[in-house]
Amino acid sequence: MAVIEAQSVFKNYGVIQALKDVSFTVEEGECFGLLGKNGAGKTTFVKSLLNLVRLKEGSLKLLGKDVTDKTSRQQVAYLPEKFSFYPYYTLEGVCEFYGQMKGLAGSELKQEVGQAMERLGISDLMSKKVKDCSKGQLQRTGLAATLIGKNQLFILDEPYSGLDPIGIKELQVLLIELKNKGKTLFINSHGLDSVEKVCDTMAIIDKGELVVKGKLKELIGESSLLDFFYAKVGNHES
C-alpha cells in the first residue's frame, strides 16, 4: 500500500518555483529519507502533504487519501522543524494536550502521556515548564508527542534538531524500533549520517526538482551518502 503518492505536483510562490514535477511514492513500512541543500523544497512539500500550503497542478495522498481531506491525516504524527508550544504549559501538559487531539482521554492518555515521556527520557522533567526547556528538552517533547495514539505513518522534518550526540543515537534507536513495528516513516533531515543509518529508500530534490529516487543502499553502492548526496548536487550553483 502506498502511503505517500505524489503525482506532478508543482508548487508556485509568486513568480519562484518551490516544487517542480515531483512524483514518487512512499510504501507501508518504508523509511524514507527526504533530502536537499537549503532552500532546494524539502519544507514545502511536507507543509503541502499537511495541506498547510496549497499546491498550484498535482496530486497528493496520505493513506489514500487526498490531503485535501481532513481524515488522510488521522493516523499522521508530524514533528515541525522547529517544535514549540505555550510557554507556560509543562511538558506533561504539551503531551496530554497532543494527546487529547488524538481522542485520549482518562487513564489511556495518563499511561500513553507517562509511556512516551519515559521512552524519551523525560520523564522528571513533567512538570517543566516550556519557557524553562533547552531546545534538546523541547525537541525530545516534541517526539514524545508523537508517539501518542494510533499513528501508522510519522512526518519528522529535522528530527535530530537540537539533539545531542547521545540524543541523536537514542532517536536513531527509536526510529528503527518504529520501523520494526511496521511503521511508515517520512523524513526530512540534513542529518545524512543518520538518515544513512535508519532509511530505507530516499529522495534528493534540487531547485524543487527530484534528483533521484530509490533503495538508499542502492544508489549509493560502496560510497557514503554524504559523498553520493554532494556528487548530485554539491557540486550546483546554489
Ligand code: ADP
Second form
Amino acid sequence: MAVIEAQSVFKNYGVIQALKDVSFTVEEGECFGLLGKNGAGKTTFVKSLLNLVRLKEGSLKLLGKDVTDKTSRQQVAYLPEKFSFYPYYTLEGVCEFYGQMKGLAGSELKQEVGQAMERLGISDLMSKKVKDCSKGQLQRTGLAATLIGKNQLFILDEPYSGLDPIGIKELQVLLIELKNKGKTLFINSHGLDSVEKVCDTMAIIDKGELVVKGKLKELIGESSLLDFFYAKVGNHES
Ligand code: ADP
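Take the protein just shown as the form predicted on its own and give its structure as the form predicted in complex with this ligand.
So here's everything in the complex, that chain up top.
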C-alpha cells in the first residue's frame, strides 16, 4: 500500500516555483530519504504533506486520503525542523500535550509519555522547562513526542539537528527499530551519512524538480551517497 502518493505536485510562492511536477510514492514499511540542496523544495514538500501550504496543482495523499482531509494525519507523527514549544512547559508537559492531541488521556497518556521519554534517554529531564533546555534536549523531546500514539508514518524534518555524535548514533538505532516494526519513515535531512545508514529508498529534488528516485543501494552502487549526490546536483557551473 502507498503511504505517500504525490502526483504532479506544483507549488508556487508568488513567482517562485518551489515544486514543479513532483510525482512519487512511498510504500508501507519503507524508510525514505528526501534529499536536496538548500532551497531545493524539501521543506515545501513536507509542508504540503501536512496541508500547511496549498498546492497550485496536483494531488497528495497520506495513507490513502487526500491531505486536505484532516483525518489523513491521524496516524502520522511529525517532527518539525524548528520547534515552537511554550518556554514555560516542562518536557513532560510538552510530551503530554502531543499525547493529548493523539487522543490519549489519564494513565494511558502518562504511561506512553513515560515510555517515550525513557526511550529517548530524557526521563531524568521530565520537570525541566523548555526555556532551560539545550537544542539536543529539545530535539530528543520532539522525537519522544513522535513515539506517542498509534503512528504508522513518521515524517521527520532534519531529525539529526542539534544532536551530538552519541545522539546521532542512538537515533539511527531508533529509526532502524521503527523500520523493523513495519513503520514508514519519511526523512528530510542534510545528514547524508545518516540517511545512507537507515534509508532504503530515496529521492533527490533540485530547484523544485525530482531528479532521481529509487532504491538507495541500487542508485549509488559502489560510490558513496555524498559522491552520488554531488554528481547529480553539485554546483557544476563553478
Ligand atoms: P529546502 O527545504 O529544500 O531548503 P524550501 O522548500 O524551504 O527548500 O524552499 C524552496 C524555495 O521556495 C526556495 O527558493 C525558498 O526561498 C522558497 N520559499 C520557501 N518558503 C517560502 C515562502 N514562505 N515565501 C516565499 N518563498 C519561499
